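Just the one chain here, laid out as structure tokens, in the form predicted on its own.
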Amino acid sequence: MSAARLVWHQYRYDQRTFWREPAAVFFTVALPLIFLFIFVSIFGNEPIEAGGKEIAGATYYVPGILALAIVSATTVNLAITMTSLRERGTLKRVRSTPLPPWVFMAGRLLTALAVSVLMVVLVTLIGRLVYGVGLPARTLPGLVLTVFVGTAACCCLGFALTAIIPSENAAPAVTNALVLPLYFFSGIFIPNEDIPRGMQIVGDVFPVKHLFQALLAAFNPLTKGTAIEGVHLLVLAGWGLAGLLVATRTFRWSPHSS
């Protein structure tokens, strides 16, 4: 068999597994759906100042629960399923299989990759269709770019958490108890101008708000351009090769107990 049809195969059963757990549908799919119908319901579409200018609050919104959806989808799913699998000694049996531990990797990068797409297409279309986003066709370019970068990363950085979860029921905790409180810091929840200087400063280090401000170019009508944001790309490739370093030495397919 091809290494692409290798691929394939692994990518099918990756999306069947992920499909059939409740836990892993409701928190990356379901959930950000619903904090996006919260959110613009309780702050109604009152305009917002984003980068010096005033926009929308559901251009605002939709960007930033897009941002999240990313995140659940690439670093917060995969740090967990791949901490649980190990846990388990289910990467041990697949390491000692004639599959290549490479084909096991890209079956979970691409089932993560077209999550995320899913994502974008689903949030883009509910704020198109209930709350009036538009997204300009000459920012798509933009928005496609940051989406595979923003997952590539993303996905780095997941795998890369897992050395530091010990076990199957601390990885929800350390994961969401790392992730959270970017959330905040990075103006996903809470317009940046309201933030306080401090947690800006924070924000600016991590990869979630550089995620979301190329995000937010995309979606903002006022953007000039095809919304590239170069600085912001190279922050998130920059924490990616810094993750997928980090995976490459201390990545396990053995329990810890072991």
Second form
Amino acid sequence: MSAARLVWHQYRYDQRTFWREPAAVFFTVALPLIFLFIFVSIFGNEPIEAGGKEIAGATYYVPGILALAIVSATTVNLAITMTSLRERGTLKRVRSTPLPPWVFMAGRLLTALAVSVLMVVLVTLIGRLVYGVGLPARTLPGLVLTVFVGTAACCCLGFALTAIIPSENAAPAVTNALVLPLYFFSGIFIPNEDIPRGMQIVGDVFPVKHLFQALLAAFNPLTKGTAIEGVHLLVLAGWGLAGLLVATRTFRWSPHSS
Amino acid sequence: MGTAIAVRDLRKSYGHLEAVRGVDLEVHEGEIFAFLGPNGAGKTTTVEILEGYRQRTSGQVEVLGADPSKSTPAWRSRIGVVLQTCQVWSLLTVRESLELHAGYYPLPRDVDQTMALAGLSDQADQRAGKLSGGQQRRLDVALALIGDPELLFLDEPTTGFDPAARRSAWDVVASLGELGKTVFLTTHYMDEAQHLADRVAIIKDGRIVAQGKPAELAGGDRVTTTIAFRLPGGVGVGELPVEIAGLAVEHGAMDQAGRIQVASRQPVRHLAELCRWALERGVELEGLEALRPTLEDVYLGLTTEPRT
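Same protein, different condition: the form predicted on its own was shown, now please give the form predicted together with the partner chain.
Okay, now the whole complex, with that chain kicking things off.
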């Protein structure tokens, strides 16, 4: 089998596995939609400041929830499932087969990308049909590029987290302890203007906010041009590379218990 | 007959601890080879070096003509591995798991046929996570077989099985032998090794203490047969024929069932003499038995610390 066909083969079974894990489906697919409903219901009618100008609340929350869904489909989901596969010996088992390790990783990455793309479509459609949030056609290149770069970077961070997390039980706790505060610091739940300055600075350091800001640019009707956000994308890519380095140097296939 | 595994003076240290201290092994193609030893003897370390999971400290290792520490996908497609503790894809069905792994290999076996071989045809569409422990282990074996490997590593394949499941697992392993596969099996069940293996090696404290055919190990020249029986009340050991009485005294204590034990190197002659004596005296020898040592006795003799 050629490498591309092997990746496709692995991806098909990974995709099935994802949809059979109720917890993953709930947290990655259902919960962002619930959050979208909650936040737009509470804050949707107030204008929110974005890029120095005010936009409708709903327009702010659609890309915010999208960022959350992408992080959930990539970093969170990968860290939890890969740790579990490693600690149960499944990864060690796979390592004894002729499957090249990078094909296995690529299959996981494709699965995360497919779920991310699905969430982009779902959230954008709901935003449009239910809340009247439009997506300007001219910003489509920015949106597509951000989704690809963001997904790849956040996947690499998921693999890196897996390398750091010691046990299956620790995985959900560690990932959520990292990601949940970042959603707040990054202005995803509560608009940036209402967040203390210190928290904003913390948010600036981490990739979640940059993912959100790049997505926000695509949905912001005041954006001129293609919404390709060079700085945000570079920060995302930098974090992705750092994650990739940590992952390739420290990733283990055998359980810690052995 | 070619050589599947050749190991010379294999050593592995973890810091100051030397887990494997100069192991020599040779496994022939088409052979079922059992690797025995108590926990912590260096069994798993040795197997994982052979499988390519661990790097050795020193020594020469060749598995299917290649050094496992530099394994390539082509080499991995020729081996199959069943780990001691491993969970298979719990959310995929038996058939899906096998289809997934079949895709990893250049010339996989037929999925249905492999399920049948592992006795899982009835569970084909069940999720692996819902299988019983024994069924999961058989799925694990089926996954190791799906690439049609030349050499199979089975690390304690029946630990935790009930007797019926063990028997059916033995049938699977025996049929692998019939397919011409080389099987490297670790176990701490002696009856399993005796039942399945063409040859065994026993490891203790990182060294091989015995290697050979199970029957040879169990029945070598130095080995004696134990004749056990009970004398009726009022008949003393001193009344037995002189030679037998001497052997009984020499052998010492009674067994757990309170029987006299006679260690004999000429069991036919000694049994005949004992029976003639009993018939002449009109004495019943209750619980009379002649016991050949099992592999287990040899194993316990070699691996248990002598009591001081």
